[in-house]
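Have a look below at one chain only, the form predicted alone, in structure tokens format.
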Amino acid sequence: MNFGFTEEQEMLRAEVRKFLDSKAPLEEVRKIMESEEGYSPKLWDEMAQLGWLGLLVPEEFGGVGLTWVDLTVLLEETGRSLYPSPLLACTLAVIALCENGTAEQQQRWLPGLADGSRILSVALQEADDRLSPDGTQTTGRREGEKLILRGEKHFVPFATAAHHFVVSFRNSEQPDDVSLAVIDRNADGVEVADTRSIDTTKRFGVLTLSDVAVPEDCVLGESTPASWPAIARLFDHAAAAVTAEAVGAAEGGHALIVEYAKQRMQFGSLIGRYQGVKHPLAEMYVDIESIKSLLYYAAWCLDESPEEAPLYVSMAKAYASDAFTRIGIDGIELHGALGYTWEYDAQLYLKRSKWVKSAYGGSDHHYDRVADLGGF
């Protein structure tokens, strides 16, 4: 059995990476995050149209109809570049409409997903971050053939870039009853503000829902909407995805801080050839290497194991959650405090660190989950 990456998928990471050196490498990605949008449109446009929009989305819809392994790859050379976009909320969304939606509902929005014509984000959580069905408090009420929601999401990726919004929502008093529905971003009672975050290249807002009125036909699933379980899955999906990108960012990090132990001169010799520094950057080479191992395996449980994706998934953000942020804090203290500077890039790659360690549950969540699922 070949466990390595196939011959496509290697050459689309290639690709990948020659089109964010060449385009994305870090001085734009700084100008990018700055800018109001928080994403290059331009690039959002190329992006499109090299196919990688669109990697999971069915070929009749427009798409590639790929793999979640061939999806790892993407964003693993994203995260490596820190590259700010709202990839990561449209392959959410791709995602609940693939599982959970109806072929019209399909048909309706995954080939504007595909062709980048249309930004469609995930709104899952809400304040008290919960990822369990309690966490979901906005609710959902019967008027003649509209349900009408209200309440208020919290962490939406790229809310402020979004066409709609898929949104998770209460039906009733009984524990696991939650389903999505998509609403439009221009709906009367939708408000979205930006909120802070310690990484400015991930941008997310606030999704106020004041008495939304949304159609039938907007509720994911027919005669069996959503449940409690598909969004546990989606909620798997997101995890994994935040993983990927942790695995690219933290090789990125790693990188950098081996060419500064190259360049960097300390008592007369370069600081690469002393312990103190060689042996944190082995560690950080097993971490990121052990990452990958658990992040792979996860991935094509996705598509070819779903009843062992929880647990994988799991394994692989709980590991990637601890070692990621203690790459980012030895990167800062390898370079001899100097990284915590606006001009160095390591402390880019801290912030980004310190986002993947809590976004879609943090270690202490996944690994209370490894042990439910029997993992230990």
Second form
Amino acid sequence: MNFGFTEEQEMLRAEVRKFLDSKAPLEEVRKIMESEEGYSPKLWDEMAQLGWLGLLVPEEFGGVGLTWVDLTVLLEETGRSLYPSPLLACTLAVIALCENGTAEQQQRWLPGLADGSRILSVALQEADDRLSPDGTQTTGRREGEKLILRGEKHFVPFATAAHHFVVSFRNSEQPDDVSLAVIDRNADGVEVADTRSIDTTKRFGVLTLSDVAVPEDCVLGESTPASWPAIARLFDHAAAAVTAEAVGAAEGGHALIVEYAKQRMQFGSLIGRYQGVKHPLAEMYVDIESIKSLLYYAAWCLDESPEEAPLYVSMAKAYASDAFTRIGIDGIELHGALGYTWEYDAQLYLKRSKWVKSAYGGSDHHYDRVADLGGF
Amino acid sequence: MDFNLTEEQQAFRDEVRRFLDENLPPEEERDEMFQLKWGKLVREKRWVGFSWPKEVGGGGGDIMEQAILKEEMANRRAPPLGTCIMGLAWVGPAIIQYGTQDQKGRFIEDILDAKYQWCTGYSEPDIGSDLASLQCKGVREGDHFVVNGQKTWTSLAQWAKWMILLVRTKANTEKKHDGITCLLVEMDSPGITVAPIQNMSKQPFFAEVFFDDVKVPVANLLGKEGQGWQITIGALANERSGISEVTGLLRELDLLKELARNSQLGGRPALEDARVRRRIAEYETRVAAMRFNGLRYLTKQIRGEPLGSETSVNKLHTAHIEKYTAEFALELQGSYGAIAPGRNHPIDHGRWQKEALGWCTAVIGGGTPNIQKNIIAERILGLPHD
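Switch from the form predicted alone to the form predicted together with the partner chain and give that structure.
Time for the whole complex; same chain goes first.
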């Protein structure tokens, strides 16, 4: 038994850290987040060259063929830097393709994801925001060799940057009869609108599909199409990915306050000496440690023990949603008025915590799932 | 990351499972006779003091096997391995690490066999969280120490045969921690008076202990003079390691779910209410976090890295769960929540009421939550001392 990272994983962490510290410190992140694209195509290419965009892509399709645990390391570090990029979107597309695509479909899309030339996002949610089979109301109607998609997708990560979308749709009125297809951003009837996020390092959008004709060979799995369990697994990966970014970001935000508490003098003493300051900081440490433990086990389950994954992903995401919310709020409060300013970075972590709590199910959703899966 | 067990570890796990299949009846059938038999059986298996060296009578198991044993016991909600509470938790480990051959011979087997209980003489009337300021005095006179002073909040004092005691043997040392010495004291020594204190449930669970010229042979000095603080820190860290606490908490959650299933809220079982379900799910998540924290710390130990103050993390989780699960149980009971515990209480003879008034031992003993937070803030985060 070994519940820790390997040397290779620690090396990966150190490399990512070094890269982001030099290329994307927070002043750079602020520039990127306010740019038109919302990410840096130049750094995206550099990350591709380092192999990080193809971490999960099998070697035969130009990737490195590593595991979700490895990816968790990468996401923790991009989270720590609040690094704006379509990494989450592309990662979920990779999972959708790896787990459901035919060899031909994998060959068509994975190499472009690994080398950074193509950005694929996932469009799984709709206006009523339900993470259940009936949350997919977009319809797929057969017309000869084509599938005609009609509906509206919401909360699509980095929608405006994407070349393709993995879209969930409904085949019939049967509750569980849903599938996934890859559509082209430039296909007739596809419209993409930007929605602004509180967390400006994150982008998402609305995808409107007005009778979009999709060739049959774009339905993932083709003759044995992906169905609800595949989408549920995508949601699990999504929640795990958000939690990994949450761990890094929470640690980053925590470190900022701890440093401040070691420098700021009031009433003739460092404020870090006062228990009103040091105790919340200790509580945050307890929470971050605990999210890590839940998350790492959940990540391992996604790789090695799929039947356990839903429970532990939900535990990790639920705990992280509540804990990071507190860390975001306390982070502002403990800095006093300084924390309230645009210029100081505490606000960036607070905003990230708002994104984390809402992305792919908040604590209520995930605690409900813990209760259901725990059989009570 | 790898949660697979080696072949030997699997074989050991299977052995534990087989043992439990054969020897552990369902909870409702576990009467006093069973408790006696269980104690004898697990002792014969050398599962009491499982990780202690074989030379002193322990099981000689490695920490990984110990974790397997604890997890299997936890999964089946088995009773504890051994009943000499403080002896197993910290007196034994301290004697094994710092004791003389003679001390190991005299005490370890007795702890494993639960021949008698130990108590712990740390707190004093004016000294609680700031333990290193303790004043109870020990003066070396020839082949013994003479102890004068008072201890308080000493759990089990009136039943214990031995005490692990901290005294000040040197005053005005540069660091107050340096003048502290650890002694093993027989409770029927002349000069010791025990005055029980009732806890809030009117049970005489702890006591004041007075020392009036009590002679303690030098043979009962643990470690060296002035080493008492170091021994205590090690011993208390041992108390905080956390994996074994998960067992008790899992059982607590089983009972809480049972209560929620049998309680009504708005005309249906409370366990169907969203808020109730989420609250219990939160506790379950916390206990799972404790379990995985424990496994991460275990991995550190296996890699040979020392465990530091991070064990306070699980201690804080335990405190949270102990305090709030019982509160929640009373809430589920509605008006019955306020009925005094006892035979006549219509719900489980008032076991939750007892819990709601009895969590203090687990939460306050070994360092209050505020002390745990200080430990984390100062030793891990590097914030300045109070």
